[in-house]
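Starting off, we have a lone chain in the form predicted alone, written out as structure tokens.
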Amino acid sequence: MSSLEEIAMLLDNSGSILLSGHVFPDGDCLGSVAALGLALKKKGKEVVMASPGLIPGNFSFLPVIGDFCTEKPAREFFDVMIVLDCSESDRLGNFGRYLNQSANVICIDHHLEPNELGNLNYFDSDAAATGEIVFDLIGLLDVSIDPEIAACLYTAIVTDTGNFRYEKTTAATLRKGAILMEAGIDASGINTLLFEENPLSAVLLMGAAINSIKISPGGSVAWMVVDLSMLARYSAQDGDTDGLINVARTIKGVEISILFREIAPGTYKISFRSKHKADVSLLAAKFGGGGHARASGCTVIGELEEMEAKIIKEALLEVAKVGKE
């Protein structure tokens, strides 16, 4: 694995840089890309910030979100491509081809068991968010954190830590948050925009998803379904499903919560969350996915009832394992 110092040195000596997040971008993905993009622009670099997936509307407040490229960039080749919050080429959408059209590829991620996607890779599964790693990298680039960069980094960190609630949140994470607040951001305002300004479509979709909740005998596993018909009924977007899985997770006695979200006919993006001990990254891996011990996911094609039965069975086995510890 490369060091952040090596990555900073390469970026210092590069001119054109493409930064890309992943499909179905979240706050950590978008905030990290935007923060590093702003920092590199301050150093005079030619920067393209890319998103291979539709950007959810609740991130429209980010300073440079309107500059994100979602189609083909004007430049065909880059000195460096930086992949953030992702180490899987198939999650880069139409920007995956630039892995072969860049002189160097850097991959920065905080998920468990990442792939070495670039010729320089930096992974830290102890980091609460990719935004934490980008915070450190910006320091090595000798770029001062202004209010715009701070707002992007804060968004990255606060979303992936569940508002500083999840177990990966450390004293160092909180110190970074304090530094970002001292840079002049309106943390309270950002929190409101992220967590308390949902479109009506998202609220209506939440109601339908809650009505779909099923709970296993014994109450240790809860799951819900959002299919394409529900999205169409409420004119909802993909971003309107953010946070839904945590509703089931809050049910007393539930150890694992699962969201089955249909992203194309017969294709489901499945998200897993655990509350205490169950390692849902092991559960996701059984179906070709991965992630963190407390938050992971996979994509499965097939009949909903059949996949539900298989996945719930495996989830119950994971709960049983930790119950024996």
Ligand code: 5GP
Contents of the next structure:
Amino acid sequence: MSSLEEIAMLLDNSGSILLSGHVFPDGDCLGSVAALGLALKKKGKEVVMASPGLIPGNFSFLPVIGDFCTEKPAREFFDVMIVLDCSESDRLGNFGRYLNQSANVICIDHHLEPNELGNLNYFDSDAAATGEIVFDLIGLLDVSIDPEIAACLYTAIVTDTGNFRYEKTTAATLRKGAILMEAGIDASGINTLLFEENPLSAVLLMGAAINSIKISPGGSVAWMVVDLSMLARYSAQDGDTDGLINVARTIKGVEISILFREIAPGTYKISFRSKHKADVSLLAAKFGGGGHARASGCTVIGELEEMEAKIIKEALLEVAKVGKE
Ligand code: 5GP
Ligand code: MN
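Moving from the form predicted alone to the form predicted in complex with this ligand:
Now the complete complex, all chains and molecules, led by this one.
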């Protein structure tokens, strides 16, 4: 693994830089790409900030989100491509090809069992968000954290830590939050935009998803389904399903919650969350996905009932491993 100092040195000596997060972009990857992109721009670099996959509307307040490239950058070759919050080429969508069109690839991630995607890699699965690592890297680049960069980093950290609640939130994470507030952001305003301006369609969809909750006989696994007909009924937008899975996890006694979201006829994006102990990255890996111990996902093609049965069975085995159900 490389050090952040080595990564900063390479960036200092590079001209054109492409930054990309992952498909189904979230606050951490968008905030990290935007913050590091802004910092590199401040250093006079030629920067392209990219997002494979549509950017959910609740992130439209991020300072540079309007400049994000979602299709094809103006240039074909880059000195460096930086991959943030992901270490798998197939999660880079249409930007995966720039791995071979960049002289150097830097990969920065906080997921478990990352792949050495870059020639320089920095992985820290103890970091609560990729934004925490980017915070440190920006310090090494000798760029001061202005209110715009701070808003992006705050968004990355507040979303991936579930509002500074999840267990990877350390004293250091909170200190970073404090420094970002001191940089002049309107933290409560950002929180309102992120969490309290949901479209009506999202809230109505949540009602339908809550009605779909099923629970295992012992009460340790809860799951919900959002299919294409539900999305159509409420004219749901991309991003309207964010946070749904956390509702199922709040049920007393539930250790693992699961959301089956149909993204194309017969294709389901499955999200897993655990509350205390079960390692859902192992569960997702059994179905070709990955992620963290407390949050993971995969995509599966098939018939829903059959898929549900298989996945719930494996989820119960994961719960049994940690002595529940
Ligand atoms: P979400 O359920 O929010 O889509 O994803 C939760 C976590 O699991 C995220 O950290 C995400 O990066 C990871 N994840 C989700 N889907 C996949 C997938 O298909 N493959 C891998 N490797 N990780 C995933
Ligand atoms: Mn993340």
